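Presented below, as structure tokens, is a lone chain in the form predicted alone.
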Amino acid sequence: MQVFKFGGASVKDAEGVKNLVKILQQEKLINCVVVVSAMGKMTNAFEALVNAILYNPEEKKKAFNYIKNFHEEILSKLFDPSSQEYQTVNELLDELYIKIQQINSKDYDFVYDQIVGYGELLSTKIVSEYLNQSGVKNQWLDVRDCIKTDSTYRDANVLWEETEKNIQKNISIGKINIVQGFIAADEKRNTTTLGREGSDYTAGVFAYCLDAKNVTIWKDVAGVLNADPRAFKETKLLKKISYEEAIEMAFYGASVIHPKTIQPLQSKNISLFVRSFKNPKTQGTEVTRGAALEPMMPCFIVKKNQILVSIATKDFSFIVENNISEIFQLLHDFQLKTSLIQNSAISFSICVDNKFHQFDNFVEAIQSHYKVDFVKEVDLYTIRHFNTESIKEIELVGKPLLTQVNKETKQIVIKPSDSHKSNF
């Protein structure tokens, strides 16, 4: 058994669907699970629909029609409008339309999961039907019959024992099985999701439960690179990465592999390959046990638009355990994700991501007990396996405000001087 995962970029249009079929034919798979994400940027479109349902009802029809038109354009390029395949996908769109009229919950996380998952249901139906039309027989499965979770909507926790039984029961050995990434179901059959970019995790779950030979994640890059090509001019391919290194890189913010994906694979020593759907004959990157990196080189991770915060007691007393506990509780309460921590006797510095736009409320709450200084719009650079040359290059980006180093990793908070793109 092998597990393939195709992300939204790989099936963003009709040509992408055709390319997916070519890849499966090239790989000559007869015993696999194919996990597919929502097409293109459709998750964003579904999020706009959720916002319309909850906060702007007069925009519901417009948001729905955008989704419907996007998928129908792809359908028109893959199927005859009178075909059964075309009708099968349209039935899902009709089901979605009824769902958005009937839903009456005001709980954002719950509504999000019930609506956004249709992106994956639609994409997998289209892929499955086109595979059949192309002579590639397959079984389409509703992943909600397989992966069971608790009811933590938008970030659900997998119930492993039940999930393993369901997967082993429903997956057909010796066939191509098409399933949705990202979504699952709780005990009440309500849809849940595994966190943004959770389709990689879905692939890991299936691989673990089926004792798969390997997992392949198909990306629009050559494999795992030593830096994000959107932020760095020159990048290099990493041929091999250890499980531990992949987890470290994910922790610091590398986006190629979902942080939760590695753990179930590591426990059963299942190799993970990251390959390019644009150049499917290349080997890409293998993530497995062994040396940290092959070849060994500095790896760069950048988090843009962070906030550097310095916190001190008003009476210049030491920052001790109860202070740190209080600060972290407030960070949790205001949904501020911490990317770097550094403390001295009388100050506590952190670099935070203000994803949920709660930072100003955090400052207001903490200022009653502490002195707070902060700098917005800073960038956090993390260098794994750093050397002198790599550090000098990063420091050219702008003014270093804070530096932290351990044996393998150096982090530098930079106030960028201009729209600099690093070159390695």
Second form
Amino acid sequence: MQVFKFGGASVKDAEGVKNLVKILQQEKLINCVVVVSAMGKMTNAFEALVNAILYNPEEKKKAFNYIKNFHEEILSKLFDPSSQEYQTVNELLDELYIKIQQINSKDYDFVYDQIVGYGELLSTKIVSEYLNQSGVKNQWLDVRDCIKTDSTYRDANVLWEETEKNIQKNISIGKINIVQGFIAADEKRNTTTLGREGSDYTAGVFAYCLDAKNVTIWKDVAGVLNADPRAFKETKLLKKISYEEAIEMAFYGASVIHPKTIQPLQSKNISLFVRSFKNPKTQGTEVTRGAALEPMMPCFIVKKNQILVSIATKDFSFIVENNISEIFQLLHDFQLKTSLIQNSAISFSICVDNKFHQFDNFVEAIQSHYKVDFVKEVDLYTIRHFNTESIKEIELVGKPLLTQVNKETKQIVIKPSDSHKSNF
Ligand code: ADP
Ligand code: ASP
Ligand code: MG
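Coords for the form predicted together with adenosine-5'-diphosphate (ADP), given the form predicted alone:
So here's everything in the complex, that chain up top.
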């Protein structure tokens, strides 16, 4: 059994769907699970639809039509409008339309999961029907019959025992099984989601439960590179990396692999390949147990647009356990994610990601007890396997504000100069 995962970039248009089918044919897969995410940037479009449903009903129709037109354009390039395949996909769009009229919950996370997952339902129907039309037999499965989770909508936790049983029952050995990434179901059979970018994790869950031989995730890059190509001009392919290295890179923010993906694979020693759907004949990156980094070189990870916060007691007494516990409670209360922590006798520095836009409220709350300074719009660079040149290269980006080093890793918080300000 092999598991393939195709992300949004690989199925962003009709050409992408054709390319996916070509890859499956070239790889001569007969016993596999193929996990597919929503097409292109459709999950963002579904998020806009959810916002319209809950907060801006007059925008609902426009948001829905954008999604409908996007998929219909792809459909018209792949199928005859009078064909059964075209009708099958269209029925799903009709179902979505009815759902958005009927849904009456005001719980954002719940509504989000009931709506956003249509991106994956649509993409997998299109892929499955196009495979049928191309003469490639396959079985479309509703992943909600396979992956069971708790009811933490938008960030659901997999219930492994039940999931393993369901997967083993529903997946047909010796066939091409097409499933949705990212979505699952809770015990009431409401749709849940595994967190943004969660489809890589779906592939990991299937591989674990089926004792798969390997997992291949198909990306728009040559494999895992030594730096994010959106932030660095020159990048090199890492041919081999260990699970530990992949986990470290994902932890520090390398967005090429979802952080939760590796652990289920590592525990069963299942190899992960990251390959390019643009150049499917090339090898890409192999992630395995204990592999030495090949080639050995510094790897760069950048988290843009962070906030560096420095906290001291008002009377300049030492920062001790109870202060730290109080500070962390507030960080938790205001949903601030810390990406670096540094403690000295009288000050406590943290780099935070203001993903939920609650930073100003946090400052207001903490100011009553502590003296707080902060610098917004800083970038956090992490260099794994650093050497002198790699650090010099990063220091050209702007003014270093804080540095932290351990054996393999150096982190530098930088206020970027104007020419290096970019967001992605
Ligand atoms: P998917 O289509 O599966 O959703 P993503 O867009 O989530 O794919 O992930 C691929 C992207 O990850 C690449 O286009 C690249 O911009 C980014 N990326 C970040 N860090 C790295 C890295 N170290 N190596 C390769 N790609 C990286
Ligand atoms: N479609 C989902 C997202 O964009 C899941 C994924 O692509 O991995 O987050
Ligand atoms: Mg993605």
